[in-house]
There are 2 protein chains.
Amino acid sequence: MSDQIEERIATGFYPPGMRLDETELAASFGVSRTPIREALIQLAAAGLVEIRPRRGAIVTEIGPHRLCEMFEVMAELEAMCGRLAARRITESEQRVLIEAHHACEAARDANTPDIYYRLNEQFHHLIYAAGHNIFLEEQASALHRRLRAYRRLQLRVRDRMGTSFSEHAGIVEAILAEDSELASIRLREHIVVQGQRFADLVASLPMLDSFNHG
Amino acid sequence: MSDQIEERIATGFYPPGMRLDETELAASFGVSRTPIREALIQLAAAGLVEIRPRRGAIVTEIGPHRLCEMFEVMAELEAMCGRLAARRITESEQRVLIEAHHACEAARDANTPDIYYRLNEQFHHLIYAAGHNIFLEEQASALHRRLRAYRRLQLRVRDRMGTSFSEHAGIVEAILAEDSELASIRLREHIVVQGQRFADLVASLPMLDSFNHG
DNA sequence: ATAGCTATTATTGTATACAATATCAATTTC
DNA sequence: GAAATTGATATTGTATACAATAATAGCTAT
């Protein structure tokens, strides 16, 4: 239930700032208000919606400043994953990572951003897992999901796939060389510049303001 | 509501592994099952309880291995706070931090572990805030709270206050010197060694097993 | 006597009804 | 004419009732 609502938030069907009426949602999903309320509470705990007491729930709106902060933390989590992965990755995980990297390359060459988007997610999740710290993997995945709705905007950036892929290449290289510090630095940078691009984009899109406040 | 249940978990009144019966809790708090269910969902999202579908909720039990993982992440978050704090701390925040540090010293000299425990929390929260990344502050605080029930065990460790305080001294020194890398390293180490001690303690306490599985 | 199956009980999950509060509009007063 | 207050309406928060499923215990059969 909450997954379905989360999906609608991630795809922008429920845009940031939109009011989520319990009765409407219940009717929309063909259930009573009870499971809807429970789903909203879950999503609120995950940070995807905000519940204002006695005033209903809205999809969380993240301003450019906060988005920067979140990407700053995401960058650090991914850097940590990379540092651990460089030390702990197994041979079979190495093979899968290289394979995922090559799949990204194919999507770049085919110029298919939507496929690249999906493969990119897989690539990063492989690094989360290769750190062999399950709690860290969970935290990184959770924050990654939370930023999903904003990552959509990435599709607008010019030559995103090209720069992203070459950064990936450097990351893979560092991990395979077991150079934990280099892997950490390159992953951090990879995420931070993304965050800055997103924040700029959000700040420059008056469209979102009309969503948010209108 | 969920705060009250969380408090009972943190204090060990509801020990790890304990089954949380909705009807019992409702009777215990003098409300109906509905707000109890909503509180349990919140706590489950925060990771403090686990809800097994159709099989009720239990207080999350964290084994030594996972505890290590969690402290590994906590160490990294605090290291990041320290790194940012060294760069961004204001003069008034510096004064408050020094003040908090001296308060810890007084508690150590007075040999009052419970007071030191509280002042230590304040000390760390000041560093979270001094990083001037509100999202990071929230994440660090959330994980800190999640580990609260296990931090209680810290009280058993011999000469905890002495070693803790001297580590704090090094951290304060690095932050005031605006040496972000040193602050980062010292904070990470400060947390990691705590995590190892906790994990050892949890592993060596058969008492907890009886709680968990009996 | 033990193992498997069935029936009963207890507990979770969902729906609905009701109460409390916030919002909005209309009316009145300054 | 504008602002404030009061009433009406809609929406959230809580309680309760009912349905569905899992656990348990008892019974039967091998």
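In this text the structure is predicted, and so the values were computed from the model without any measurement. For the two forms, the rigid core is made up of the largest set of C-alpha atoms that agree within 1.5 Å on superposition. Residue numbers count along the first chain shown, from 1. First, how it differs from the form predicted alone.
- In a rigid-core overlay of the protein, Ser166 has its C-alpha displaced by under 2 Å between the two forms.
- Core-aligned CA deviation for Arg52 between the two forms: 2 Å or greater.
- Relative to the superposed core, Leu176 undergoes a C-alpha shift smaller than 2 Å between the two forms.
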The other form holds:
Amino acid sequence: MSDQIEERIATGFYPPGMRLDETELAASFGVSRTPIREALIQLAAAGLVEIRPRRGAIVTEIGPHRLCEMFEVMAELEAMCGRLAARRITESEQRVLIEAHHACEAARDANTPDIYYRLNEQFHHLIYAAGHNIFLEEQASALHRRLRAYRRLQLRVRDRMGTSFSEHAGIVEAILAEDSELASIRLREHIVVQGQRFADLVASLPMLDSFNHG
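Show the same protein again, this time as the form predicted alone rather than the form predicted together with another copy of the chain.
For this one, just the chain is written down, with no partner chains and no other molecules.
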């Protein structure tokens, strides 16, 4: 149940600041309020919702400064994943990564940002796994989940989808060349949000509420 609610938060169906009513959620998912309450407690522990006195569960709102900090940490985690992947990726994992990259290319060419986003997630998770460090993979995946709504939003900023794919090409090239430092640098630059990219992201935050409610 928490996974289903988390998915709706991540895709912006439940935007930041929205109150999650237990009765409405129970009706929506066709369950009693008990599993809903338990799910909201789990999501609160993960930082995705806040349980407030007399208001109930509210989808967590992340301020611009906090958001920048989280992307900064995400960039370092992904850089570590890239460094290890370049050293440890297997031949079969290389083939799957190339296939995932080509799938992203097709979504870019079709100009379908939502499909590109899902394929982009797969691309990054393949890199996490290729590092063969389970603890690092878990930490990167957890923060990736926290930032899903915002990473998805980034792809709607100007030509970010095309730029993202071009950066992916450089990342794949570095990993296949077993250049761990270059893979690390390119993944960090791919993720970190600073300068104009940060200004663009902050300016587009109100769009979160219009993804599924516009």
